[in-house]
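Here you get one chain, nothing else, as structure tokens; it is the form predicted on its own.
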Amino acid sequence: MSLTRIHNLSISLDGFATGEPQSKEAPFGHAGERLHEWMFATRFWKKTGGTVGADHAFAERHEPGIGAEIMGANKFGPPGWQDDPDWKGWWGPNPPFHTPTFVLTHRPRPPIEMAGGTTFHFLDASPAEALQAAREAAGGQDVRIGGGATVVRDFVAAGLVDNMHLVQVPIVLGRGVRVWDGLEALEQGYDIEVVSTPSGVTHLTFMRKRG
């Protein structure tokens, strides 16, 4: 069976994956882009130039072997996007997913086919139901849980995540949406590896224990 994976989810020292308030002008709220500066410096992001050390090596694991993605409503758009029939996400006509992408929302709409192989499907579904739909669309490849923090937390709490890569960034946000809430004793179900890099971030890799 295909794996369920999370990659490059950046969190603050106090566990927030986004700040507040989220808006069209500030997708990550008061956090701005501070959580992602480590990635912007890598060759994975820049394509030409950029660093090729450990940060790049972790970041580029985001793409190989992925056949479908699941994301939450707040990753697809700012508050109120459901009222805008023309909203097609933050990413322009050719989104970076290039796979079937399932958006969890209580207000589904017809699928949107984009350039580059991305088709957005809108589901009002539980994590298990959404994962089943994504696996059927993934053609035997893995499914990526793309975020945001609430969706990641829900899938982890439901026991549906096989591999998870989080990046702890040395900033304190104080408010926003935390990943860890409700996940007490998470470490008991995963083997965890920790790698710190010269950029100042710490890569946390969680691999589900087998047997």
Second form
Number of protein chains: 2
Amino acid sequence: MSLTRIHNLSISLDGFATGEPQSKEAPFGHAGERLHEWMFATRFWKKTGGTVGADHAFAERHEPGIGAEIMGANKFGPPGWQDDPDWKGWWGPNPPFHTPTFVLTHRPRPPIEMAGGTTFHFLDASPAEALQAAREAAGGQDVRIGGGATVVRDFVAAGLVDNMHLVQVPIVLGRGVRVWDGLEALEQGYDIEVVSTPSGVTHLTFMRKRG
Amino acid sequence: MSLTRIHNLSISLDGFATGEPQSKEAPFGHAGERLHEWMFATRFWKKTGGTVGADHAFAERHEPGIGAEIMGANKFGPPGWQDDPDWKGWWGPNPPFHTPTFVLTHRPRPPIEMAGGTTFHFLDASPAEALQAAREAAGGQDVRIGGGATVVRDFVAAGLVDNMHLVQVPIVLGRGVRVWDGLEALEQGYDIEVVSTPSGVTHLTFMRKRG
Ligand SMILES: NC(=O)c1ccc[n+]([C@@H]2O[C@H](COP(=O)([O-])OP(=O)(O)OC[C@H]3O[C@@H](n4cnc5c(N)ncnc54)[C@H](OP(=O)(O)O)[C@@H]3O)[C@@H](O)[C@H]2O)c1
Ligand SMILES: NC(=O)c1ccc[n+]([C@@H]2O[C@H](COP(=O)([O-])OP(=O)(O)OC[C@H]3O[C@@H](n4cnc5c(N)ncnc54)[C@H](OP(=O)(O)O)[C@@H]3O)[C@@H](O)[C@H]2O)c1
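Next up, the form predicted together with another copy of the chain, please; the one we just looked at was the form predicted on its own.
The complete assembly is shown below, putting the previous chain first.
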């Protein structure tokens, strides 16, 4: 069965998955790189060297078994990217997705084929419709909801997410986009496991309850 | 040196230390008892029986070395208690404080002496003034800020808190009073340690940086 999964979504103690304001120079706003320092230290990120403990084990789960990704317009580019016909994402010619990748936006454009197996498709569609498109493109594998917070929230609220992995970093951002908003009583639909690691972060995994 | 400490303040994943609406029947609103189930399981709470692991060890730190408590009006009673001249708190004739206990309220009344060493004093004062009064009453011991979230936030924001212990419970309350609001960049002033325990909660300890 093809699952819908979220991995490595990093949040502050107060639940923000990004700071503000977002810009080309500061994609995470005043959060800077602080939400992801735990990941930058792992072998998953560094490829050679890096830690191979719990943070690495969790981070690595991002890749295997994923056949398509869905992301929001604000993960794909800085404010205004829709006015730049040449914008192809942050990630250079060979983006790290290597699958069909669906960008939700109210201003869609034709698909862009990149090197390494990533094709960006632009969709103005409901979460359920977008998931159906991604599922069809995923060749029987799982679909990853890649963020940001707005898209994660919308897919979780719509009951479309099977597994979710959040990483809580011990900083208080105070402002940005909060992942928890609108998700009251989320625990009723999920088995939740929580583990802190020596780097100081806390991994939260949500597994959808089967009825 | 007399410290200002916070212990066992239980919050949801989204940072709420109480649900809503607060009432005599439901002091924590829609949160019910869910924020404190981790504590009810410990020997600290049960007195006989109960767990004696990490949750108990943290919970117990609430008591030793405390010479006075400060709490907010909404911890002392349900909405409207100020209109009831007979209201003496939730805790019966022998409240669990056993020290001078300062209740911050815009409608103060004369002190109430209870059994077991608790005297309630009612203060309309700034956090710094209230802390000074509590410090003088504490006989050289530490002062505990007992909650709720509003008072905790105000004392932390005023830079008055040395140690803070929060307990994050894996539920999403969605509404209530959030402990994080107004505390952006809190991590700059504190060393933070985080540990999850087998009961599923996460203990966060904040120790003020000396500099
Ligand atoms: N913390 C992490 O681990 C993590 C992970 C990924 C990303 N991020 C960061 O999170 C930030 C982005 O998050 P965000 O919450 O601001 O935005 P987002 O979720 O990336 O994107 C939201 C935007 O996507 C478009 N959109 C969403 N749903 C749509 C739908 N159903 N139909 C059509 N368009 C739709 C809308 O843009 P338009 O109306 O403009 O088209 C909407 O404003 C970035 O800073 C990114 O770097 C963080
Ligand atoms: N989660 C936990 O572990 C925990 C711990 C303790 C309490 N709680 C719960 O938290 C809730 C109460 O929290 P809360 O945030 O609603 O309120 P609170 O912090 O208990 O009290 C806030 C109120 O205290 C008065 N006050 C505060 N500062 C003052 C000042 N400087 N001068 C004069 N008056 C001042 C004001 O009341 P007036 O203007 O009405 O006088 C204010 O509205 C209750 O449900 C309680 O059971 C939870």
